[in-house]
Amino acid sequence: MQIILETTADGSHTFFLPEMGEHYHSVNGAIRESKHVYLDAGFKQCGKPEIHVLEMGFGTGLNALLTALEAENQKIKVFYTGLEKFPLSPEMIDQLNYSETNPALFQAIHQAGWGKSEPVNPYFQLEKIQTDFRDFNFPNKYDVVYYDAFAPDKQPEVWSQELFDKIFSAMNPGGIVTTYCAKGSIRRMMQQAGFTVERIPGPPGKREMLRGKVL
């Protein structure tokens, strides 16, 4: 699958996939939109000493690397794992900018073996691993989830009822789902699932995106 690197609005890197006609990231801001989305709306309002993470979607590690440096920024223990059905080349890694806020924090999140927990940094313990969402059993409790899969029109099958159920039931009581998205029929899936579900302003480029909560 051909696969182009892109700069976006922000100056940081993503790549755009011409077969399936998708970004990895916004086209307005790729560090941009993770903060936003991921981080201001999601992580940064978990409020506890020590987070849970599950990110349905690793792709360029992006997500993975502000974390791991807000860890260390609250100085909180963040166990943090990252689904990828296909993980992408070093040598694709190799062409992001991401590393120029930190070259050491980055190459250690993608020198880290797969499907073994490993510390990155003394607030940051990393597990990757290589499956379809559909696959993954979810054996730990979670308390933030990042929804970073492909848009539903390019993946509906990463973006189904059932999994919605599993990731609810896989949740701590307080727990936050956060994704991009903000279609009328995701949102209705999220709030069947159980969560109580906001419409917030989303990042550069996009009106809403939604946010779902454990009560």
Ligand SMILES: C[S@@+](CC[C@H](N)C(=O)[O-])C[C@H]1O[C@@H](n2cnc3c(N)ncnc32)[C@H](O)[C@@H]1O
The other form holds:
Amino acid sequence: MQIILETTADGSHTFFLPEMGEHYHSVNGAIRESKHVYLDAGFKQCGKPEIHVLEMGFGTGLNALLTALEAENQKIKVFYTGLEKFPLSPEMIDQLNYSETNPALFQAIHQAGWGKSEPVNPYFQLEKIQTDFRDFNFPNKYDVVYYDAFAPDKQPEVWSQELFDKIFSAMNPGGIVTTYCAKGSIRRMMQQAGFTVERIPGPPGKREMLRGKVL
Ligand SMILES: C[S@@+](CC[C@H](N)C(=O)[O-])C[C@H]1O[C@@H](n2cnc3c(N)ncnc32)[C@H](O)[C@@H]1O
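Mind sharing the form predicted together with this ligand? What's above is the form predicted alone.
Following is the full complex, with the preceding chain placed first.
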């Protein structure tokens, strides 16, 4: 599948898939979007001394990088599991300009092996799993879930009630799931699964996004 590197409004890169007509991130700012949706609305709201994060759609590793930086900053231990069906090649990863703040950390995240849990630094333990979300059996419990699949109109099969039910069952009390998506049908799926769902302000270019909590 053809994949094209693009620069978004905040200067950070993303990839575009012409066949799907879909970007990996918001064209209004990839880093800005990741910080807003996953770090500020999700991870930073958790408040636990040790946080288990599950990312649905590891992709470029941008969310993992920003989370690892925040873990170091807060001096808290993070266990991060990233699920990805189509890992990007090292050649694609090398094109991305995310590593400016901490090139060694970005490299370490991408050099970590698939299918095993490895310490990237004292604060960040990473497990990258190559799988389809739908085949994952959620063996652990998570405090924070980043739901970062392609949009529901491009990829409806991974925005299903079954998947949100599984995610809810795999959350710790006080858990939080965030997604850039603000669609009513997805909000209702999350509510049906058991989450208490809020529509909150989205990142630049998006009025709203969704956050689900386990009360
Ligand atoms: C919107 S992109 C986000 C990527 C990533 N969070 C990032 O910051 O680069 C969606 C990601 O989900 C992956 N994906 C799509 N369908 C999947 C599936 N059924 N199972 C696992 N991963 C999938 C894609 O390959 C892509 O990397």
